[in-house]
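Next up: just one chain, as structure tokens, the form predicted on its own.
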Amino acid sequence: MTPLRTDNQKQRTASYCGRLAPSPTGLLHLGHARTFWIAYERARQNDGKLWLRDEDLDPLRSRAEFAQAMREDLYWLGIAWDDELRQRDRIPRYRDAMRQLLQAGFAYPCSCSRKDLQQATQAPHEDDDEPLYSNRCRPGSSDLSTLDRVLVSNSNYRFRIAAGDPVAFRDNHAGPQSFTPGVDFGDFLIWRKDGLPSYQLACVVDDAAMGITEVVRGRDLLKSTARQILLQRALSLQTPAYFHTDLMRDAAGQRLAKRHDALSLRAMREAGLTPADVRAKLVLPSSGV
């Protein structure tokens, strides 16, 4: 079964948009539901469409099986979606935007970080975030205009940033925000040698192609919040609205991850619970979304 939206939200143009972005490198746990389940209510509250974006870009951790039970569970749980993407899918999107950051002189060639590298297709978490960079790669300004704005396909790339210049927006949760570049984050990883975006980039060029109004996400993710921002106005695109949801933690105050097997909806499932049970450990915020 396919487990889109029937009802008639799927015939509208909608002024709201939102969606779901799982990965399929492990099962879904409560911190994902909890997430997933307010991104589907704000949605159906303005009445709005919601997409599943399947952000596969992660060529060592991503599996079919992954993929299938993240939408068995959220189906399970409850939420319907609109459409559907794969990230897969649209390497040629996101190498026609590194083509454009690179003739406007944003992005240039790096050979640093082979660990940096690795996580750059990832969601960034406030334990692993991308440390600052230490600019050992970063051209001159007397060299930009010699840089070669070719895409090659085996090198790394970063984004230059101006540095302290900040970058703030208002969170319609978690309030107002603001980033330094060059203090909170350094020039950031956009493209990997084996042809590749970074999460950063897929996600701002996946968001606008899909006409985004609001993000719906984890606030582990606010910093990536101010880089994508960066993104969107090297390459004309619009920000949307941002909603960082709370962590859901264990009992140790970790945030949850992939490794708790024990609090993922397929082991809850196979417990015995029902979606309602599940739904009432969401902890949802006060206002309802």
Ligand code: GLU
The other form holds:
Amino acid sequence: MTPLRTDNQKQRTASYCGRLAPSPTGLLHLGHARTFWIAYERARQNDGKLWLRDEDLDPLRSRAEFAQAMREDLYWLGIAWDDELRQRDRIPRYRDAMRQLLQAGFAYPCSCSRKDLQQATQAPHEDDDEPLYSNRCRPGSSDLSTLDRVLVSNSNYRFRIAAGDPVAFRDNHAGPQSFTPGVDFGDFLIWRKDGLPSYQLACVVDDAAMGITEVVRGRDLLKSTARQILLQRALSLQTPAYFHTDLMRDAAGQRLAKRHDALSLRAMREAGLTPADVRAKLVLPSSGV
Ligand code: GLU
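If the one shown is the form predicted on its own, what is the structure of the form predicted in complex with this ligand?
Below is the whole assembly, all chains and molecules, this chain first.
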């Protein structure tokens, strides 16, 4: 099912282009609904285009039934989009970007086997961000010229940061931001030995290919934005605008996650709530978005 906006065919004058980027690893909950509603409103207010990007790269956790459920739940809530794509269909594009990074000396193979390698296809949230890398496999600058720049199929790869050079950007909601490579994050994973890109790389390649002008997502991804800006620079891609939304928390102050089953859109719908009832729970920014 691809719900299309009724004004889909009209010639758009504005150049705004946004995206909804859910991962089909569980049922969408109130926190997702809030971020996606804001993304939808911002695209609508700017007479822009909105994409649905199915972030189904995680081979262990992505499931077709969740992909179907997220489409149904978004549509039920009143969110419509113009076009959609699936990340699993785009592996050759990610491989091209990976080769480009290798050629330009931004990437190196890493043989460390750690939990973060398994998690790399998922966006890192508050409690599961990639730890600072020990630099065990990082080649010294003098070794860079001899580094094999061909992508081999059974190796993980990391992006080589320039430590200490801050990455600054102005977020359209959260205000001025600055993160320091080497302090806030280290050499991060961009490719897994099973032939899959990391979330960071896939996101950058897709945001550019889809012509995204503003990325709306949760505030816990601010640090990922700094990593993604470094990738954009390395790949000579434009940096879009960013709007990081505040996170919804449960009574104990925990970020809402897919484990909060009772707050899934599906559970609320089955309990008899209407889309308007759910939208009323979203506590939207006072600026009216
Ligand atoms: N699929 C990611 C998530 O569900 C979204 C990341 C993004 O919007 O860049 O957290």
